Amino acid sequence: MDEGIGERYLRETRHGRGHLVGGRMDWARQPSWFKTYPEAPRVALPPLTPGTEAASAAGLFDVLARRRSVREYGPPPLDLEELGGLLWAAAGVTARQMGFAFRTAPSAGGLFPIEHYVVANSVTDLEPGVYHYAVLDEALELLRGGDHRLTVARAALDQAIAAEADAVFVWTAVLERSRWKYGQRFARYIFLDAGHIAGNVALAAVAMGLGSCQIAAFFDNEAAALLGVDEDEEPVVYMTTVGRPAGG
């Protein structure tokens, strides 16, 4: 069988004994562990209230029987509440030591490479627009306002799904946070991270009375446009859906 990228990937970042793929870690270069838009208006997202989101009664292996692919949506639209705990089980704080900021979900070495951003096209209080989401603060920065249903549909392979969905989550990568300790074995741990992250808005999905669909398939380049970022050094690599399922 001839030798394709995939299978040269696998095999150059491949790790043994007395090889290990990466190199020693330049403090003096580390990279920002958090982007932020400093010049972006700002919408503080409100915490869930313990007690009356469909997450309190929700267990665990109860939302994992009934996770589903959901690609039909209908009204109401989500609520600024609903995104902010979507966005929580995301890259929620969970606790912070030592100069880390622990998350909900896993990521090699606590590097957390992957950003957050959604495209809003129909929450209650929220201005329709792209957004990224400012993990510390717990903040929606607004980087471009604006109905972007037709282009955040076309840059996901043109499935009207994106353009039907009340938000849809992009995620990209910062290439260098994971580069800088792991070398080019960097490239396997993106794409877990952004798995673990995708996961997590799923299943809170489910507890919130909410439906989601992964998308893995999208245009890089539009994608990234959309988003206003250099798909070399922070490509987009995940996407996913949210809405109220359609017929309730």
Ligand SMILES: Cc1cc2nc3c(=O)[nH]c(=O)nc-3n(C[C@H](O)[C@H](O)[C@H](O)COP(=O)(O)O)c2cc1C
The other form holds:
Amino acid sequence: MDEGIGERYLRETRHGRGHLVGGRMDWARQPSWFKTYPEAPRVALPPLTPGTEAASAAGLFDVLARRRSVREYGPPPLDLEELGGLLWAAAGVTARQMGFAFRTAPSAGGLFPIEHYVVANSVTDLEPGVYHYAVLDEALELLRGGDHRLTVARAALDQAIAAEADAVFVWTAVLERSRWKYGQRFARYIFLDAGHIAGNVALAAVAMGLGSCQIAAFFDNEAAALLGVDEDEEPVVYMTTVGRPAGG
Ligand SMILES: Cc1cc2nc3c(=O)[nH]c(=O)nc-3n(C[C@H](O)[C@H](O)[C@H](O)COP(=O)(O)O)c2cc1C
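After the form predicted on its own, can we look at the form predicted together with the named molecule?
All chains and molecules follow, beginning with the one already shown.
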């Protein structure tokens, strides 16, 4: 069988004995751990609490058993506390040790290359728009106000679900954060990191009585343009739509 880009990517990022891909870290060129938009208007999120009433009512195994991709959403819209809870599940800092800010989801090398963006379509007390999540401050940074339902749905390979959801989480990977340590093997790790994060969000949604659907079918350039990120250095890697399941 002819080698395609997928096989080539796996082959070229293979570790072998005596041949580790990447593995040399230049501390003088360590990329920044966090991305912030200092000029952006900020929305502080209500303090989240792993033990909100809904979250503590649902045991983990019950949540696992009930998780299903939800593609139809109904009123009322998500509120800010629920959005904050989902973001905390995605990126909440749970421990600080040795200069690391460890989070709810694991990350290869503790490098946390994934950045968190939210397209807010319909969230109570939140202006619709494209936001970036400032992890350390638990705040949303408004990058672009306005109704972006159509644009996000178009970017999501024309899937209407992205327009109908109350919010769409869009995850990018800052490649250098991972490549700095792992070289080309970064290409394996960023998707695993994103998967852990999306899994957390999907489970947190169930625990809070919400529904979500993972989206990996998207037009990369359109998704990057919506966020205003550099497709080559900070590509979009994953999305998740969130809302209240239709019919309760
Ligand atoms: C990597 C990945 C990509 C996905 N992309 C999409 C998508 O673009 N659109 C969609 O409607 N569902 C998408 N899904 C949801 C799957 O269709 C769904 O998880 C699968 O059918 C199993 O159903 P369940 O999630 O209800 O268990 C995706 C799921 C994963 C894990």
